[in-house]
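Just one chain is shown here, as structure tokens, and it is the form predicted alone.
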Amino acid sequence: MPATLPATLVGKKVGMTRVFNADGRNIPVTVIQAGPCFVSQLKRSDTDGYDAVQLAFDDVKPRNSTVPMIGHDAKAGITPKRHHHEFPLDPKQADALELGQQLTVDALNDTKFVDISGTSKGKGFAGVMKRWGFKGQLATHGVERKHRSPGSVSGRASNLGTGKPKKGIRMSGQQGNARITARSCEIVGIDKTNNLVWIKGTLPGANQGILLIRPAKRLYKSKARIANG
């Protein structure tokens, strides 16, 4: 595989367990499978205004499928898949791309550090309290049950006296369910024959949920140091 091939793959979290390193100590992992994916669509500047490639990931029936999706991955030459995800590239590693290609967790060989997205678990309606963790009212003689509630709300208006509460302001709502995207993760290991990494620590999402792999784009001195060898 070309070294200039992008080290971006769609993966499914399995789900979490511990290795042990050189010395002994246990490590937190989250098992990702992590391809195989296709190249189903390439677009180019010249033709979309922008360059980046389509993966798709994880076989399904065409009878689960659509019309329109079969007929879109049949013109890459490869069979229905369930998840389609776009990545941006630069015109070299698009350039290294064709309809069909296969990917896997060789494209994350040279890479020692990604940043992974996905989905929260979602959690509900929840109040100021589980969602932000407010302290809440007094819960003193005298006070009526309003223990729980966030307190003034309008009070907080912006300087212009409207009366509006400001924008951002915390308050009760669906707490979950949102993109969380987990950065400079460290790959801890990779198995070829499965199409399994290893990921250090926790990752968004349930089990079975779709997260997006790619290269971490900013980092730290002390993991720099590493990711440069």
Second form
Amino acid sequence: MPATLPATLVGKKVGMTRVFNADGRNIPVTVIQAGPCFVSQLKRSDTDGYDAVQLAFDDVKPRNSTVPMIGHDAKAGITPKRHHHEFPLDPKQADALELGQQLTVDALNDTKFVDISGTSKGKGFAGVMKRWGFKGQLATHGVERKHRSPGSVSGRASNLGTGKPKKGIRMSGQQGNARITARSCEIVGIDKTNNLVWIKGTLPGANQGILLIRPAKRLYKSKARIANG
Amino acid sequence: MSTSLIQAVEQAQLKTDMPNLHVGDTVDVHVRIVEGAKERIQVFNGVIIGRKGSGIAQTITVRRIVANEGVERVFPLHSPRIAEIHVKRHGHVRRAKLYYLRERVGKKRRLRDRRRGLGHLVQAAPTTPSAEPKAPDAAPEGEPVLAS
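Switch over from the form predicted alone to the form predicted together with its partner chain, please.
Full assembly next; the chain just shown is listed first.
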């Protein structure tokens, strides 16, 4: 496998467990079933204005797909797939790929850190104590029916002239069920037979949720030292 | 599907030579300690007062008395830092967690030896029942053979 392969994959969160490393240290890991993914579309700057690859993941019965999607996959010479996600690429990396090509966890061979995006678990319409960690009000001392309320949102000084609270005041609202990116996640191990990747720590979303794996965009100093050898 | 994949990940790391451990057993835990480049083995001797978790996450809590002060250590059983575990004696206990031993002082700390299910040991060594049982994992669990 050439090193120019992009470290981009679509995967499914399997669950969490732990592994012991060579020092005997216990590392919490999230297991992802990453791939096999297939190149279902290549976008090039001369035809589409930018370079990107669309990866297809997870077989689906044709009757559960749609005719346009089946035709789209057939164009790339692959069987119908459930998930299609686009990843931006360097022109050089795009040159190395061809339509219908299979990408496996081998693509992560030389990668130490990745960014992983997914949809977080939905928490519904959450109050400020759950959503922002406010302390709420007292339990006693005359507090009535306001134990979990946020208190004052602004005073006269902050809204002078407008009569409104400041922008960005933290209030109750929808929490979760949003796209979250976990940055600079360490790859602990790769299981090539089962197409599994072990990532240190927690990742967004429930088990069986779809996760997008990309090379880490930026690293803190200590991690950058490890990544560059 | 996913549970079997997780099991596949864990299975490779599970130790297969684990002795049959019970709460109340007095054990020698051989711990690998890395000091700089050198590695040595330290033995922690004590009573198992609790077991927790399952599979790769299984741990035991071992309690011993050092300089009249109780010391408890939690060992992940499948950690490579645990070199080996020897069972010295089986204590007679009626609890899954022996936290009551923390309150005990003096002779009350001691656990009665288990008499049930150890028939083969008594027959093998009738005169020295406190000798080290060579194959503690061979103790027929759930087979109430009364030692006469």
